[in-house]
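As structure tokens, one chain now follows by itself in the form predicted on its own.
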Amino acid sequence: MQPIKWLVEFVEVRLGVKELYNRELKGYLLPRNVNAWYTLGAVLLALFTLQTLTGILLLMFYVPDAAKAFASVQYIVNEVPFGWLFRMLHAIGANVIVIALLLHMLSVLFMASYKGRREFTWLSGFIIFNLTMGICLTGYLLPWSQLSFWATTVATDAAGAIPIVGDYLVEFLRGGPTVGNQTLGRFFALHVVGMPLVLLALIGAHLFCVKRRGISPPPFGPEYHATEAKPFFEHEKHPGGVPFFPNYFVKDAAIICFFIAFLLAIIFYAPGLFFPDSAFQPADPFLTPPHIKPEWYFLWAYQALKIFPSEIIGLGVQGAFMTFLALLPFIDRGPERRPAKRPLFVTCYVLGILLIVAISIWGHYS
């Protein structure tokens, strides 16, 4: 144990790291009530480091061609050690990345947790959302197979409704008037460089505007009442609290170890479940396979632009929609939270993802 001990102190004497630790660790506080719901951030940080570990391995192996692509995939499923398992971590991984994500915004919406001056605190979460939904949608790509080219297709048609600039996105996203080679390319360089880093930085800002602006307590309890946000600013604290360490840091890791188990689970007894046939096939830009969707968190969009007479009206409502969760901390502004005082709220809340679940099911089947 001595030179354990004298690392300890080496360390301390140049870093001052038990001062960091009694005060960002053992002496921050989060409220006493807090519930499960708030380790999701934790468990996203887990799943985006995941990501990020298995996608280097990934890349010594990946080639960024059309003609190589499909041909290197399957050489890391079936030659490299292990490598079906990088592989089915990463593919799947994303999937399990955007159910956290869900979970996470939906506990957030339900607890009016964006109030209180949290509105960049919201704003960051909201663009990294999306911004994980385009690095979804590159990364689908680059296996090269019918499935990833013609989902492909699909949804880079879909800008081409937009009026007067359209056409040029569609170009500009495909890197040329049809998905090919360059579009292989463009989206590689997005999915492992270009949208990491932009990441990265939301993560960050994100953190940050959580630690600065301080937990918002649940909004449940007889210990719990609304209070008006003040007009300056004040770190909400929670005198009284739990310490994050080791009481809550547990907790964080039991959810984690859930989330990971839940990945396994589907890898090892449901691994199909992400993977329809056409996964496996090498893409043909002269063979359209029959009933081909995206994936099933893009499902709700797809469906949508079906639903009305224009695909224009489509992109505007769902536009329309977007923009107003993004803007949703500066209209409901009110200092109530407890969900059975916001009883409108609550019956759109419901209603609204009842209704995201039904086109969902709709698009999938139709």
Given for the second form:
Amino acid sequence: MQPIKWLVEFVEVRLGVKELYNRELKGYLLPRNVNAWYTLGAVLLALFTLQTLTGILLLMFYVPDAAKAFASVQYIVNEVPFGWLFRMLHAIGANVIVIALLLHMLSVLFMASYKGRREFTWLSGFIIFNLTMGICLTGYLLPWSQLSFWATTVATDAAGAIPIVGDYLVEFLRGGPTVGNQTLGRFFALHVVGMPLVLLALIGAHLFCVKRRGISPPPFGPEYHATEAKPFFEHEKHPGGVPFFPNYFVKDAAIICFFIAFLLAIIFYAPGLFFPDSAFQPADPFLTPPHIKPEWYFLWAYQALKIFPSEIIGLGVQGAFMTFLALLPFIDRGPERRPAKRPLFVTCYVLGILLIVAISIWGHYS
Amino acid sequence: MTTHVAPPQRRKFLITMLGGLGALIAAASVWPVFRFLSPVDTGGSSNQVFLARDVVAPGKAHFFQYQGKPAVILQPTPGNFVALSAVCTHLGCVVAWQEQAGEFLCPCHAGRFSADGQVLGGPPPKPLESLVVQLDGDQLKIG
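Switch from the form predicted on its own to the form predicted in complex with the partner chain and print that structure.
The complete assembly is shown below, putting the previous chain first.
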């Protein structure tokens, strides 16, 4: 008997893996008209795994101390073999994750995949999105560069607009009156342990919801019919669909490769895309660099705070917008999912995207 | 003219190609990780260490780093210097100088060494490694 066949049999008689394979992979059927947008979940899993692996490697040399953090990152980048590669994969990978998350959410919104009693799936995904933003924000401080220091100062200062508790909240977030060693300590702990643990649990919950409820088929083509969700639990099956493995797994793998290629292309051809000059200067608490801006995915929120006459109104509008998005499946309850039959939603969707892009560009050049 | 290739043959060919490509990508990914994790030369592995002559008084010991590992220099009698590895040959603990007894004691398992590194008692299987030491003016050159 060949060694591989022998190994499979060895595991099979002990764990019954063939039945698992036939039921969960080969027998897990997806809608026949499933499209490439459905691969973004797998892409995100792959990217989060890459972040975890590169993060573990960086942890071996990074020193979470305000006096040593910047030098330790410089040491990783300039002295440790391939340290530059793992640092870039981690830092630029975070940006690519945000891009993939946004595309995933936008595709779910466009195809109204949150409908059909999938509120838990949407909510868990929405919290994952916000938590990822938190992980990005806490990770941004760790290199202890001028950019890190002042972007964190500005970001944490925004909480001061909240009435009554604002000032205390700012100090609480920073662990002191200003960003300092104590801020680095708590951001480091949250970035490498606290938030990733919560993220792991949420990803598990999200995948459970997706698997338990069943894949929401694309609302396109003649086979689609708008149907009211039943008042009891029902797993949405797709008889006659395509098997997840190997058919859709190959498509997942192809799109994952595309994203990895995209990430490597930025690292090799535009390494400075996300690194302005201030990212290469050690933090100086007595010298604010000119034109300090948050990362591109926070620009809309940054500019929104400046547009409104008071910061509290700006924060309120942002909070209302995010709450509306979080509760969308509870608000948009009609059975229709075809974009062509939902002109009001599609108009708001397109205008909303254009507005956020425009505000972000405005924020970048303001 | 077209050549017909049976589906099993095509499948085998594709699987072989994909396996080869996967192995290449895996190797290309593992190599940077291996290099990243390999020990970094921090400059402590120099073959020679220079110390001021007065760092070690007669009868005393001075510990320092030699090629990244602990070492010790003694001045048993005035003008006579001995340099040894301070790593016990039993299980790698660092020996301590017992000034009163004029010998080294390993605190882990009570191995004892003389001032010139010879085993006096306990479990160490061999003497402490001896290092070359030269007096060069006011400087001691070790290694």
